[in-house]
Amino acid sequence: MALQASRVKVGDVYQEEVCNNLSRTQIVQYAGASGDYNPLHTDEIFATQVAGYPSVFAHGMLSMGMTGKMLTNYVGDGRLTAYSVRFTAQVFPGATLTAKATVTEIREVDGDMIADMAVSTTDEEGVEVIRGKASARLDP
């Protein structure tokens, strides 16, 4: 069901848990789908010894992904008119992710009623992974 203009105000916030301890399995599995295979992902030697890194770490579309999937949960399939992110940390295994959307507008466009809205997704530690912004049409 979509979201109604009517039912909307700038400030509302919607968020879900869209990660519960990610996996290894789960990274690779992504990187399978995506045909990502950079070792940054899927291989620990070189994550840690070459790169410097503690552990692999997920891509991020992987999580740009698991955060707009709670973006349609919000708004409603086929309803995004916009969704762009800036990658701000990196998400290694085991990690739980929270995405958040605020409504920082309602404007009409052509007749549309459209929600602009902030979007950010934390780790378990409340560090930022993914900030970023969407805009959605509604339903009147």
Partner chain sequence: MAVKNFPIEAGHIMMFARSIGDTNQIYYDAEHAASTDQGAIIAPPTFVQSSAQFEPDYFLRPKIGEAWFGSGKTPTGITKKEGGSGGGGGLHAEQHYVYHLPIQLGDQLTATTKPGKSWNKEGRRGGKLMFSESVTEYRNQKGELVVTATGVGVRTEHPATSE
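Moving on from the form predicted alone, kindly provide the form predicted together with the partner chain as a structure.
We keep it simple here and write out only the one chain, dropping partners and molecules.
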């Protein structure tokens, strides 16, 4: 299932929709699993009346986790060697996100073939919410 070096080339693109109409409940699920119970993410009253945001919004790490699902679906399980993101816009309930990986380089490191990828996740209006990069070990 893992990506094979013989089948990947620079410029290859893989993308998938990683959430559709993001629910407040999914944000609650992420809070419960990750242990980050910051009320900014799950408590509409606190988020709007105390913190001054238009609504609760997703943990950056939820967007990174959903984007990571795209990466593991593409490169295979246990293949990532690095994964970095910058959170470039907040993700509010109702968002539909598409995560995309673009192969930027294929290189050999100590006998292993490594693919470097640019990572970008955008919402339904085309606003980029995550910009990052990842590297994965390829199968021969």
